[in-house]
Amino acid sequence: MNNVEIKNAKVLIGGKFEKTAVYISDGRITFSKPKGKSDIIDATGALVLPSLFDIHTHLRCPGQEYKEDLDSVTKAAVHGGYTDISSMPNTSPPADNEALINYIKLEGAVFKRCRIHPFGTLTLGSKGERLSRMGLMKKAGAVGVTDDGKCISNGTIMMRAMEYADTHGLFIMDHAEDHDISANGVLNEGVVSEKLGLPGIPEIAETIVIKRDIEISRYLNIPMHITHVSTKRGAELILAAKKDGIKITFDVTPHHLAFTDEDCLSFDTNFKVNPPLRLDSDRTFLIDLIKKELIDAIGTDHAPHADFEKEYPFDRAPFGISSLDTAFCLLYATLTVENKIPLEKWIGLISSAPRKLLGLRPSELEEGQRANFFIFHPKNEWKVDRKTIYSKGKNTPLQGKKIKGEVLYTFNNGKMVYPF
């Protein structure tokens, strides 16, 4: 397509929906009909929305392409409305050097569907011992650093890593988990874990590290981002720190907003995630923070696994949900349909907010901007199954279920990248 006309849709402009035609001309957005012929998309009943940015995606490559590869992850992303994803460095080997950052950026760009913004590790091999080559990774295109699932336990090393990352202008993200406390836990510690006879992960495994990170951030006066916060107490600690002027931010996930530990009573390993699904009181508290506009971002924590891995018993199956294909639709069902939060009030948490956190230009539906947006029909229903999920990882608790709201088209840099 060259010129494109999208008609009969509601377009999110400046935080409000307007019934107007939107055009793509030379890869850019315009609200005036361009000269020449246009391909027409009749989007009656649909919404035109700014493209999404995922701040937390597990690529699985290089090294674990049987779980996910760059072809499948970029397909899953644009199918879900995402034109940008931030890749976590827990690849095999870990992305702790400039060569691997280069590989991820260059190989991901080959598919021309979505942009990949790589994170490097804070420490070599994510071992929590020696600092990684952050300066060289920054030059190669890394946007941030994290040891993600391997939280650095040594406070001194964490401080030095933050200082080094800050000198290179790298975004610092931490997965808050005290591994000595979480130990061999496989789900939230509480009534459900006792009923199932499985070892639990108490909330203090998360909150004790959040407390530490807050104090380090305060002492060094360096920004810190806590990813996938799952507990009411953890969020309360961060909000209190913000009031004290500490440069701390956080994100939550769609699954912690939609599900609770009671879903694990089914023994369905697709509900096994880290941090674990918590109590309904935690879930509703986080949703209330979205209503009050107190959460900084929503990240999918997309974690695809092979079928055989999730077929192990609950205590042996790996943690993680494959989310990119379904995240936006799940959020729409949870936040807008179930909790009556207007879409325009929370979509920024998965579009403009992550970009701003990483120092990138927000994607907005404005005259002259690059055409990065997607078309979503809120009333369409579709069945989540192996054929409709483009990620190699089919490990979603939505498998086999119908979900309301469907991404019809995704445009990146003025080109239609979904449908394929």
Ligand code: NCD
The other form holds:
Amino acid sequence: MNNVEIKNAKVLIGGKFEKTAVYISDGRITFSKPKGKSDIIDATGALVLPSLFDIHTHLRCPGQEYKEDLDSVTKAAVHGGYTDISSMPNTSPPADNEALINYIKLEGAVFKRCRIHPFGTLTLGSKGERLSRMGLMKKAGAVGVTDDGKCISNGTIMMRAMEYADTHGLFIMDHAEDHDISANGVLNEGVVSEKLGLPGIPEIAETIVIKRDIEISRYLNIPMHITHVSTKRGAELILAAKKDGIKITFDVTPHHLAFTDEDCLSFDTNFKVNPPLRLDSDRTFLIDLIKKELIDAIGTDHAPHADFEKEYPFDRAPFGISSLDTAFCLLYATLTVENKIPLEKWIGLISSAPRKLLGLRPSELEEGQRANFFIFHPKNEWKVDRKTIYSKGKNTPLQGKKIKGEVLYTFNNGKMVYPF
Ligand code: NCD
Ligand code: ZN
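Right, and the form predicted in complex with the ligand of this protein, after the form predicted alone?
Below is the whole assembly, all chains and molecules, this chain first.
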């Protein structure tokens, strides 16, 4: 394989941009010209960034390949700058045993685009009743456990599941939702749900479980991660618990940083997501926490669905936003362009931070490291449409819109995995 020389780019090294050439030789990064021939990429005006890691991707495999398959999800990932994704186990059947974890690892690797780090369920079938085969799943390569998509309502089972997961060194993630409170709600409860005459999901559906989880984590002294926190109040509770020394961490999604419940006024089902888009005051509070470096990670909650499902009326369409293709661009537009937060301040939340949370090796742009990075042009504009996104799920609110900032190339272990 020829070496690669990337010239005229700004490279993010140790948290700062430097103008330097980067080379790939034997799959690794070097800053001095290697011997032999190089293929040259002129990256004038572009940025070389460490590859991204998504802690929350709905894989849909096995069982729901009509929504997404391993070919399309790995394409969407590398198109978005991701070389690593963590798969959620709410598949059909749910990934609650070692055979399915093995399947995801082996089949996902076939496409040689990105690595898949599977989560298994906390309970068998994600039914919230009996514990899953955690020890065997860990041996098969599971990085964590979650019943995401649902929340374990029984506190005793949650405690037993956490103790069991912790003995096996599995990362524990919770989707905080009181299903009795959210009931048949379809968007945030408030003025907008009133206006639309649709049942709402109040913020307390989230915060009541966050409060319980904090208490469980404190009582057992076991770390716990709350995913897709959508409310100011929920984030405040977690920050206060952290101050008390409780080992609790959380992530937020790009869409909760970019959109609000007002977007649902369009009745566009691509804005229907769980937890629901909240108020602008929630959104700006979460953005402020990113400015203050108080958020642990950003996870996409990539949730692809088929067209015919999202074509149902708002109250009957499934929850979820297809995100991997566009997450980084949306974050760049929201955090850097709109809110003036320098890229180098937040990119860690979707690259090194999730890797660290899961106890995996960091991926930095350093001499001798494996060449896992992507090249992003902040000024290029592209149109998001059915052809330009690779996920089978075309359910993004950005559909038909122009977006500034484009991923030009993604390298995984020194191999160019995007463009295809
Ligand atoms: C997810 C899905 O479709 O699997 N949907 C969503 O709106 N986030 C489930 C989930 O993560 O809660
Ligand atoms: Zn969820």
